[in-house]
Structure formats: C-alpha cells, structure tokens
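This document opens with one chain alone, in structure tokens, the form predicted on its own.
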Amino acid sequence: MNEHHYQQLNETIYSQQLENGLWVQVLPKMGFHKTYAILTVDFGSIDRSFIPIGKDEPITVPDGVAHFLEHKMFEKEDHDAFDLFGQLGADSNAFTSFTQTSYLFSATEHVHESLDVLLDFVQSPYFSAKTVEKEKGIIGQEIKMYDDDPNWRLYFGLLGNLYPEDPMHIDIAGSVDSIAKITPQDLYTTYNTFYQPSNMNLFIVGNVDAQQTLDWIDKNQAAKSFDQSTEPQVEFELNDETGGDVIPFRTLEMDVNRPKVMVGVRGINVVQSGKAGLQYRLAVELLLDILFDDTSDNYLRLYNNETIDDSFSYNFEMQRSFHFAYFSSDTDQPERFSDEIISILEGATQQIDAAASQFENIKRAMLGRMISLLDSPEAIANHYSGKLFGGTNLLDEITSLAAVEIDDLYKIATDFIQSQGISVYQIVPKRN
C-alpha cells in the first residue's frame, strides 16, 4: 500500500493497484459520518469507434452506448442494484460524461456491504433484448426532455460550432434514432473491451480505515476471475487540429424570452498530460476569474451597462484530447454580449496588466473555494483526475494552483485564446 501524506493539508491518501490492474485510492476522514465511493471506467460518450478486444478490426458503435450501458448497469436478471442499495441505507447514483463512466453511492453504516454490491453490479453484466427495448424509451424519454431546455441546447449548439466534425457536439445521451439502433451485443462488446479492473479506478474518503477497506475490495476482487487486462483501442482524432473547421456564428429560434448567448473558446494549442496539464487547466481557470470573476472591472462594467445579468456565468472544461472555455448569459443585447466578451479576450494580455494588484487576492479565493470542499467527501472524490491528470487529486489541485504565478498566465492566455478558435451561439424568441 503506498502512503502519500500532504504536510500542509494533514491529509494522507493510500492508494494500491490491485493484481487485476484494479487502482483503489482511500482518503480516510475519521471525523466524517458519511463515506462516499466512485468506481469511474474510463469510457465516455466520445469513444464510439474503437477495436473489440481481442479483434483486429475498428468497429464504430450509435452515439449514447456509453450512456446506455450505464442506464442498463444497475438492472439485472432477477435484481436492481439500487435496490441493494436501498436495503444497506446507501445513496447510490452514475453519471456519463464525454470520457468517463462513474458509479456512486454515499452511506453512512454498511460501508463494506455497500462497496461490495458497487463492484458487483458494475462487474456483472446483464443485458437481455427485453430490457434493452425497455430502457430505449426511458432514454428517449430524456432525450426529448433535454431538446425542450434551451439552456442545454445551446451548450450543445456551441460544441456544434466548435466541433463540428467531432463527437463532441453529439449530446452524450445520443439521439432517438440513434440508441434505436443498440443492441445487446453492442453492450457487452463495448463492456467487454472497456469495463476491464484495469481502466477503471475507485477512490473511497469517509469514516474508513484503509487498510480495512483495501483489504475488503482486495478479497472482493480475488473472488473473481476476469480475462487478462488490454488496453482499450480507441480510433479518435480530431477532424482539424487547427481549429479551421470552427463554425464563427449560429443562432437557432426557440420558445424563450429573452436571448441567450453563448461565446465559446477552442484551445487549439496540444497540452502535456500528467500534472503539467492540471497546472495548465487551474492556470486557465485563475485567468478567466481575473477576466470574468464578479469583484472584477470587466464585469461590474458589463453588469451596470445591461449587457449581463445574474445569468453571467462561465466554465473551462479539459477532458482526454480536447478542451475549451464558455461563457453565457440570458441578455437583451446579445451582439454587444459577445462582442464585448471577445474583446476581453483578446486584450487578455492588457487585461492581465490591468489585474496585476488584485492577482493574489483572486488566487487566495480561488484556493479558498478549494480548500472548503475538503469538507465535502463527494468534491474529494469527484476531483480524482483517473489518466487524464496522473492520477492527481483535489490535495494536488490545491498544490499546484499555489505555484501558479502571474508571469504563467502571460504563455497561458497567448497558448489558449486564439481568434481561429472563437465562436458565438444565439439561441433567440421565435418570430411570429
């Protein structure tokens, strides 16, 4: 087992790679009642074309398998995992995002039973063609629900405009037709190839001893057999490194009020893996709240001016091989929202300058922010990067970002905003 105690915060986290390739993280938090866990498989909605293990050929599965295999996981033959849940007091749940797959629970009593039922429902397929027809029109169901909420549609309207030609701009949860088209095999094919102990990993913080814990996912995973470990094939590339595929502007009409607006940021630049890249991405997200935090000049100017609302806000998201940044508001001005927006951007340079006095006092709140959800044991473990960042944690993310300094966001502003990769969304009321 090895240990990895973090002086400054007087946390410790004990982390093994179990025989079966299987990496377990434990974050013991004796003062907590709560114990929270999260198996994650590294399989999101973007990797649809990928070779079957133990075939030579791609194979490209419908958009939403990712999401549909999570919806069928809990269901089994004679048994609904949630129900087992239920029964130990647990709160369980998953989520599907463009690269991963995660399953959850939250408990207070019956840790060990709780873990076991987690990694039993997750290691123990069952998809028959009843309930896969069955699950069709649940998803659907979503799907619709989703294409009626004009906030989500013009998220997705923005990743249309900045990946056109990649599965980003697909909606996560695939569309009607599409899922229409998924079988059962398609299910255990891509179970098969990426539902292996080793592309997935587990981080447990609560009231848990360590040891114990490791010993009781160790003797969980002895129990069974699983086919020897191969990592996943994925056949992914982006259409244009360059960005030379961003569609500028789109605006689509639906039943709101008032406009909404989204500008969007590309990063077009490669970024390096491992904690390189956690620096890069918390350098990012210092220099959009030194841009667009609200103590700061550009939004107090646009907030008094009636260009933003309350509806302000924005967001840098990083997952495997693609990132960008967005910013949306519900405005009455929505051409003078976003050219006001990539103005700030493009100066970010002078904006930088002009912020140089308050740099440390947004950094000490950004760290702040940080350090309060170490009290939260679903933010400890929902910040657990898996491949994407080494392997890093929340108790890094606090280290790294004390190291940025303010000459890093000068590389970081020049690398990351580039006009090639700049883009508008309008979602505006339907014309009588």
Contents of the next structure:
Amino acid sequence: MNEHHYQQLNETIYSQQLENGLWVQVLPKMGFHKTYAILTVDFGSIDRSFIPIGKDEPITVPDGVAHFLEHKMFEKEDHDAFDLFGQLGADSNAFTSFTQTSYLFSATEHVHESLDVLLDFVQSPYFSAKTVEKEKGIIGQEIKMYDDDPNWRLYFGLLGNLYPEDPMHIDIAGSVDSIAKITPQDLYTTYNTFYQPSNMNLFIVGNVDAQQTLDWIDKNQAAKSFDQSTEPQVEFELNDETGGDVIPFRTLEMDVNRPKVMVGVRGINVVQSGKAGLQYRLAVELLLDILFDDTSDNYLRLYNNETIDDSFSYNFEMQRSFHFAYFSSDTDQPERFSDEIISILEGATQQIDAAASQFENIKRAMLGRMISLLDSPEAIANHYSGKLFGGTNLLDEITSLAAVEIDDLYKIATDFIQSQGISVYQIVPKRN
Amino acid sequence: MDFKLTDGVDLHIISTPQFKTNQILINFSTQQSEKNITARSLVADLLETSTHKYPTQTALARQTSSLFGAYVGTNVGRYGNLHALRVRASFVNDQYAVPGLTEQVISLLHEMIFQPLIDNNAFDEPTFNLQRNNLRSSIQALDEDKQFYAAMKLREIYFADNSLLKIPSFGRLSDLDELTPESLVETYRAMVTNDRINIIVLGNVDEKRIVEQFKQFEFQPREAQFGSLFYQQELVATPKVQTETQVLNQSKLNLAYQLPIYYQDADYYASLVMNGILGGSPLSKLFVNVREKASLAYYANSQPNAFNGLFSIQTGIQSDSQKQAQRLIKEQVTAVIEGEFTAELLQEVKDGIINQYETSLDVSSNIVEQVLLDKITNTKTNDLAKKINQVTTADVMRVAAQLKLQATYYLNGDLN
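Follow the form predicted on its own with the form predicted in complex with the partner chain, if you could.
Once more the chain from above appears, this time first in line as the rest of the complex follows.
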C-alpha cells in the first residue's frame, strides 16, 4: 500500500494496484458520515472502433454502446443492482462520458457490503435480447429529452463544427436509430474488451479505514478469476490532425426567445500525457480566467454593452486524445459576441500583458476554489482522471498550480489558440 | 451557539473542524405580497452587482478573487407564505488561506447589505436598467427548460386564482416595467428595516470574534411577526386539466395532488416515506412500473412540498403513451393507498431516506439550510432516523389516502 501525505492540505491518499491490475485509491475523511466510491472503466462513447479481445480485426459498434452498456450493467438475470444497493440503504448511480464509464454509490452504513455489490455487478455481465429491447424505450426517451434542450443542442452543435468527422460530435447516448441496432452481442464484445480490472480504477473517499478497505477489495477480487489482462486496442485517429476539417460556422433554428451562441477553440497541438498534461490544463484554465473571468476588463466591457449577461460562461475540456475550450452566452448580438470573443483570443498575447496585474489574484482564486472541492468526497473522487494525467489527483493539481507562472501563459496561448481551430455555432429563434 | 443581535435578528454559529470551507447565510424573510416578490428578486440582483466601495461588478469580483475566490452572492426563495432574500458566502477557512480572511468576507457582506449603490434615494440608474433587462431575459430563458416549464405550468393551474403562490419566487415579467430605481430603494429599506433576519455561520471559526463583528451590523429592532407560514387552499371538486402543444421530441405529463401535511406535522415523516414508495426513489412504484417495466419514460417521479401542500408527479414520455402513462400513474397511487408494497420496500425506502439525511450532514451548505429551516419553523430536527423507522404500512396508507388529484398538465410534443 502506497501512502502519500499532503501536509499543507491535511489529507492522505493510500493507493495500491491489485494483482489483477485494478488500481485502488482510498482517501479517508474522518468526521464525515458518508463514503463515496466510484469505479471507472477507461471506455467511453468515442471508443467505437477497436479490436475485440482475442480477435485480430477491428470492428465498429453502433453509437451509444458505452452508455447503453452502463444502463444494462445494473440489470441481472434475477435481480437489479439498484435493489441490492437499496437493501443496504445506499444510493447508487452511473454516468458515461466521451472516454469513461463510471459506477458509484454513497452510503453511511454497510460500506463493505456496498463495495462488494459495486464490484460484483460491474464484473458480472448479463444481457438478454428481451432486456436490451426494453432499454431502448427508456434510453430513447433520455435522448429525446436532451434533444429538446437548446443548451445541449448548442454544445453538440459546436462539437459538430469542431470535430465533424470524429466521434466527439455524436451524442454520448447515440441516436434513436443507432441504439436500435445494438444487440446483446455488441454489449458482450465491448464488455469483454474493456471491462478488465487492469482497465479500471476504484476511488473511495469517506469515513473508512484505508487498510481495512483495501483488504475488503483485495478479498473480493481474489475470489474471482479473470482472464489474463490484455490492453484494449482502440482504433482512434482524428480525421484531420491539422483541424482542416473544422466547420467555421453553422446555425440552427429552434424555439428559443433569444439567440444563443457558442464559440469554440479546438486544440490542434499534441499535448503530452502525464503530469505535463495536467500542467497544460491548469495553464489553459488560468489563461481563460485572465482573459474572460468577471475580474477582467473584457468581461465588464461586454457586460455593460449588453453583448453578454449572467448566462455567459466558458469552459475547458481535456480528455484522452482531444481538448477544446468553449464560450457561450444568450445574446441579442450574436455576431458581435463571436467577433469580440475571437478578437480577444487572437490577441491573447497583448491581452495577457494588459491583465498581468490580475494574475496572482486569479491564481489565488483558483486555489481557493480547488481547496473548497476537498470538502466534497464526490468532487475529490470524480476529479481523478486515471491514466490521462499519470494517476495524479485533485491534491496533486492543487500542489501543481503554484508552479504555473504568467510566462507559461504566453507559450500556452500560442500553442492552443490557432485560427483554424476556431468555430462558431448559433441557435436562433424560429421564424413564425 | 445562538445569539440575539436585536429583536428579530438572530445569529447562529456552528463551529466545526469538519470542513475546509466556511459558510455564511443571511436570510431576510417577510410575508409575501403581490407587490414585493418581483421587486425583492431585482433587489437581490442589485445587491450582488455593486456597492459604494465596489461600484462595478469588476471591482466586486476583484475583491472576492483576492479573498481566495470567495463566493459571495444573493438569491431568493420562499417558505410557504414567506418570501426569502438570501445573502450567502462560501470561502476557504483562514488556516488554508490567510489569517483574517473570515473577517474580510464578513466586512464585504456588511458592505453589500448596508452600502449598496444608492444615491439620492435611487439605485444607480444604468445598473438598475441593465439588471432589470437581465432579470427579464433570465425569466424568459426558463421556458427553454421544458421540465421546469411543465412544473411551472402545473403550479399555475394548481394554485387558486387569488393565490400569491402563482407568482414564482424569482418574480414575473408583468411586474418588471413598474419597478423604478426609486421604488426599489423602498423595497430595499423595508427589507433591511422590517424583515425577520436569521444569520447562520458554519465552519472552523472563532465564535467570539464572529459575534463581535456581526454586532457592528446596523440592524434596528423589528417586530417581524407574520401570519401562518403554511399555505393552504380549498379543494376543487373537479380536477383542472390543461393541454398545450409545442414542437418537441418529448411530451411531459404532470399531475398535482393536494397533500395537506406540513413540515413537522405528526404525519410529516410518514409523508416522506410515502413519497419514497410512490415516486421519490429509484425503488419507487413510479420508477419501477412506469420507467423500468413499461419502458414509457426516462424520468417518472414525485415530490411533496411540506410548505404549500402541493404533491406533484412528473414524467417525460412519448406523446402516444399519454393515456397509458396516466392510467399507470393513477394505478400506482391507488396501490400505495391500498398498501400494495412489501415490508422490504418499506424498510429500503426508510434506509434510503436516513442515508440521504446523514449524507447531507457532510455538505456544509445543507447543514446551514437545515438550521435555517429549524429557525424559521421554530422546530428542531432530531431523531430523524427514529421517526422515520417508526412509520408503519398503515401510516403510509393513511397518508396516501389524503392525496387528492387537483390538476393535470400535459405538454404535448407533436414531433415524437
């Protein structure tokens, strides 16, 4: 068992890789009532082409399989995992992203039993033609619900501009048509390929003893037999690494009161993995804050001339094999909004000069917000990004933040903000 | 520790080492009226925009940024017949930042409450105009969230014609034009002078210093006696029905029942368990039968409101399954009334509620909300687990039998 104590933050993380390859991390939170555990599989919606375990040729599965699998893992031949957690008084849930699938529970009692339920239901597949058919109705409604949400449409509309030929532009749940094609065999194939212990990690935060928890998990895993681990062979290649396929502008009519606009920046450069990747992410986030957060002169100017309002937001997402930033607002001046945002981005170097006096302040604010996350077991565990940043966690992020200097921002700005990666997507009110 | 700052102004401090952040909530509550709801919502927006010392959003944001990214803001809500304007702060504890941070945040709250950007008895006009436009836009934008939209429509139908609860706590568009920079000063002054004020501070703090600092807030004594907190209305004999069609992928079917059981009533805990069995959990009858077995919906759930007696059920469905969904929902209600649920389910729902409650004690803002609720209702939440565990099948059946269907709202999405 490895032990890492973060003295300034008064937290300790224990970790261990089990014999079968499963990575386990435990962060005890004394004084807390609950324990939160999340089991993550390194498999998400973009992993649709891969070589199935034991085979030689790549296959492509229907869009939405990772998410469909997430739904179907709970249901077994004679019971439902939801019910088992219910019997233990625990809350359980799951979610799927572009590159991960996660299963979780939170409980104040019966933590040992709940951990067994979590590991057992994720490690014992059961899919039948009948239950797969039934799930299509439920997921179909989930997809339709999101289709009616203009903010969701805006986000995926922009992704469709940034990655028109890559799987990131497709809704994580797939479409009603694509899920209609999913068979139990697809689920078994993806399950067997990706749900190997060596392709998973378990993160536990809360009212637990680290050694005891690791012993429980070890015992659970030792009682099961797994095939020899084989690293999943995902066939992923961007359609155009240079971003030459980015669609600069598209617009959609929908039943909204005011136009919504989103500007996106697709990172074209290749970012190093491991800790360097984490440093890159922190630096981009600081860069965006210095240019756009509510302490900036840009924000005040755009707010006062009513180009943006309180609906303005921006974000940076970095995942396995891609990263992008986006800026959005409801606005009566969508063209002005995109012109202004793009002009600020393209003049980033001068903008950093102008805002340099705010840098320390902005860094301090980010530090404060990150420390605040340590009060949330969910935030700590969900922040763990596994292999992407070399196994670093939220505590490492906080420690790394101090090392980012304003000089780093200049280089990051030129690496990240490249004209061919910029795109605009609008949703405008439907004309009657 | 409880401390009375003056008549009608109470300070409650929870000193705990559990968290790395501190929370402060200053709640201003008063009887809601036709006039004050929208006005108070806009006052809340103005208070968090600027002050005399920090006359722009940017100046204020730079101050919070230097306070280690402290969150400082306002919002509005309601407790039955009371309207609540809340000033809230959340920030890192001094030991992870710098000594004196807590005091600096409290000073900023003082500045926001007592030194808003008012000159010559009027709020700064450009700020007023901008924030009024923004409030208008944000109210209009709410229609885009169809789940929320359907819930608001159901409330509109459910509440009696003369009921103030028809007006959302964040205000309504038709009132906005009548507000002026001068009229809002009156609203603001009435709030600071007459509202009942509860201040709650939680964190790893020095109680004595907190008290000393809040003593310097210039609150004058006030009467702050209000009528009943709980809203009640007559039953209607025939449930109201409304249907609306929009071009959507998913339809929404929402039902409103009256359930006249109020916060901390004798049957209050039984009503929580009843809700858990009917639609308040993934083990519930609605989730299992409407979603899982019939595959009709992605969401199908219920929630009680212990301040206004509205018990609502909401579903997102295909338009051609409206009748089937409606029938299934009514069957689930009848099943609970008739006690058609196992002892296991009863126990699981109870364990789930207890787990959720205990889990909420790990979230500092939840603790603060719970304490505020105790103060406003003059009750105390203790022995929740015991009270929940005492609920019997007969209690659940008796509570469910009080559900009276009052309104149905159907948003027909004709695309699906």
